[in-house]
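Here you get one chain, nothing else, as structure tokens; it is the form predicted alone.
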Amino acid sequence: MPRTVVIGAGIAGLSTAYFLQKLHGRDADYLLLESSGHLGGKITTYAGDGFLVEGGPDSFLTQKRAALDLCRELGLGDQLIGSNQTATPSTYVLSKGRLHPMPEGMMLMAPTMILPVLRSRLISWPGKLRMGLEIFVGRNTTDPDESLGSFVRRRLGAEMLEKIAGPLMAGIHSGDPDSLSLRSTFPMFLELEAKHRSLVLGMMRRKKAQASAQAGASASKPAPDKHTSMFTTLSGGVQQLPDALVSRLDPERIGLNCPVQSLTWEGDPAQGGGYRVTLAGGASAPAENVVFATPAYVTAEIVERLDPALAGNLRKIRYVSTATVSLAFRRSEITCELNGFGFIVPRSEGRRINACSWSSAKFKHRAPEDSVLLRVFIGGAFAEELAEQDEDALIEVARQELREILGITATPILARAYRWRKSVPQYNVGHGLLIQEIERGLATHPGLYLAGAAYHGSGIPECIQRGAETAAKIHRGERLPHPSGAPAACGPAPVALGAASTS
């Protein structure tokens, strides 16, 4: 196997290295470089004094199998846990200063049940009437890449966008619904409209079909799968997943605190050549394959000398800053009810937070029995400057907001803030065409690959899947001819990273 350099050791980079090693065994010739001293990217878990705090993602979607299957493959199957079952509404919406239950049966932004929406005090009667007219709204035949905000407003009305779909999208993508591409973020809704014309009818039919399929499966008595909730995590925190990947990798092939500065093509065009990966400290390494599992703007800086046009397109992918603040309190000092999983905050409320997750109610093993753990979300497309404050300021913002919204005046017994500057890629309108243009530019460079959250899905399962697919392509030797026409032979013999590496 030729030398492969993987740049970036978040979940996508770790997965790429893992699957390369799985495919090639002891013959796997890879080098994993990480600019920081942490492996796992935004996945980071703090455990102490009986609390389990997630700094980044706290779970992953069960419906997308890659993360679930990888956990089981790594021996973490017995650590998988779904969200707690609760008879109370799982999510609330802050409206006019009060928390209102999300109507039962909401599937993201689409209702699957009519009566709960009619009974809800969250949506006004004019808003309910507008939602009811959705079954008469025709398909979109003019806009090939409609924004998510336009889609919801057109089909379900402005109130649904303001109170439910908008804040939910802010929680998932940290984005502006009127900028996010429906096709690139939630193609399922596009497909439902195309097939059923009505989103509401499509969701109801889909739910009925799923119920029938489950009934049929129950009749055949298959082996039960306990992970039936929408979100799954690990009992010891999501960081168990990258930690398990790292434990399977060769430590001699991992370089921490190794920021990559540039990538160049070298060699005689007539004789073939390869890439040279140069680190900020001056050390370098040759490579036949290079996998970028870095944010698009970081990749752009590295490939600038190699291909300015490609770098320019990569910079067009916008990123926004976010932050999370976790606060723990003694249960005896909390006077409000914390039934459910938390609440979301519409922009119209004028608050400085986007949402609050009741972590100790959402998953087991998050806090001692006599305590509660809450996690507040700050920043995103509309308030990046708030997320970029220092940790003490973020904690103070979270405390003030919870004091005014939930009446929590107690002093936290634990407070931890995590800042994620320019960390969340935005799949804005035109994203699909931009990715096609990026991939056309990439195809002119043999052995270059893109993995990570910026391109074909930003969740943990998508990043794992992308890593597996990239490793498989390298294994199959899927490399296009270099523009010079020269074969892409491997460069000089590998060199040690020397002092630049702390692995």
Ligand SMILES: Cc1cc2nc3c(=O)[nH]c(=O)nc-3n(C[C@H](O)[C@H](O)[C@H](O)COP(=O)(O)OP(=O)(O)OC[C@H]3O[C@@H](n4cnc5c(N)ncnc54)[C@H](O)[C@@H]3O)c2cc1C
The other form holds:
Amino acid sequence: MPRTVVIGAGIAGLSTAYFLQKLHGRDADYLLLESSGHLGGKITTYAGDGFLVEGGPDSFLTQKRAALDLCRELGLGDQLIGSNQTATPSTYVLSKGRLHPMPEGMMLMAPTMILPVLRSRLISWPGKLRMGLEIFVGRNTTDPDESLGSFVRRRLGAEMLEKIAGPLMAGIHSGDPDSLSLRSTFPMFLELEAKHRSLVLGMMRRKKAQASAQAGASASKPAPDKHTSMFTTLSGGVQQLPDALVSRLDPERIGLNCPVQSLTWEGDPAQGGGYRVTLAGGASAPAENVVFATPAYVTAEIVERLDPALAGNLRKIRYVSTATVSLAFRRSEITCELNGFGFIVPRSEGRRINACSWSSAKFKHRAPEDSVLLRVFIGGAFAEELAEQDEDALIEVARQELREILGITATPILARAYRWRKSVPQYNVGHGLLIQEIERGLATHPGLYLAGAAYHGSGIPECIQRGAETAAKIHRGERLPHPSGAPAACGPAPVALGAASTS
Ligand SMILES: Cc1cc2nc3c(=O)[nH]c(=O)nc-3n(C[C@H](O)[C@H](O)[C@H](O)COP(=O)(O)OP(=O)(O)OC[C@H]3O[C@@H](n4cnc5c(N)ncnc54)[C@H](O)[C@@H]3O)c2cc1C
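The structure above corresponds to the form predicted alone; please provide the structure of the form predicted together with the ligand.
What follows is the entire complex, opening with the chain shown before.
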């Protein structure tokens, strides 16, 4: 296998290296370079005093199989835990200062049951009437890349956007619903509209079809997959996944504290050439394939000298800053009931937090029995400056907001803040076309690959899937001839990692 340098050891880079090793076995010639001293990128779990605190992701979707399958492949099958199914209703919405349960049967923005919506005190009667009119709304025939906000307003009304779809769906991407592309973030709703015209009718038909398929399947099929809950995590925290990947990799092929600075093409085209990956301290390594598993703006810096136009397009992917603050309290000192997964906060409430997960109610093993663990989300497209404050200020914001919203006046027994500066890529309107443009540019550089959260899905499963696909492409030797004419070949010299890591 020709030498591959993977840049960035988040879940995307680790997965790419793992699948390369799996496909090539002993011949796997890769080098994984990570700028920090941590393996796992945004995945980071703190364990101490009986608490498990997630700094970044706390779970992954099971619907997209890649993460679940990889956990099982790595021997973590018995560590998988679903979210607490007895917590009903699972999510609350803050409205006029009070928490209201999300109407039962809501699939993100689409109601699948009529009665719970009618009974809900969250939505006003004009809002309910407007939602009901959804069944008469026609398809969008004019805008090929409609924003999430425009889609929800058009189909279900402004109140649904303000109270549910905005904080819940745009919240997942820490984004502005009027900028996010529906096609690039929640394409299933486009498909529903295309197929059934009405989301409400489409969801109901789908639910009916699923129920009859399940009834048929349960008669003939044994043992269903026990991880049927939408969100799954690992009993020791999400960090178990990158740790398990690292344990399968050759430690000699991982360079920590190795920030990559630039990439150049070198060699005489007539005799073949290759890339040279240069680290901030000046050490360098030859490579025939290079996988960028770094944020797009970092990738832009690295490829700037090689291809300024490609770098320019990569920089067009906007990133926003977010922060999470985890606070633990003694159960006896809390008066509010925490029966559910937590609450979301519409912008119209004018608060400084976007959402709060009741981590110890959402998943088992997150806190000792006599304590509760809560996790607050701050920042995003509308309040980046809030997320960029120092840790103490973030903790203070979280405490004040929980005091006012939940009446929690107790002193936390644990408080941890994580700042994620320019961490969440925004799949804004035009994202699909921009990615096509970037991929066209990339195709002129044989052996260069983009993995990571910025392009085709930002969740953990998509990052793993992309890593697997990238490794498979390298394995198949899918390379275009270099524009300069000669096929690329890389030299045998290994990078001087020791020198690089001290630089
Ligand atoms: C607060 C938060 C909560 C989230 N919750 C969830 C969730 O519950 N479920 C879910 O599925 N997803 C969630 N996500 C999204 C998901 O965590 C990320 O999209 C995913 O982990 C990104 O992985 P990645 O490998 O693409 O990038 P990263 O994890 O960002 O890894 C990139 C790596 O590149 C390294 N790097 C940067 N520059 C260089 C350089 N010059 N040279 C070498 N290395 C470099 C970085 O140090 C980092 O380790 C969440 C994200 C955040 C911020």
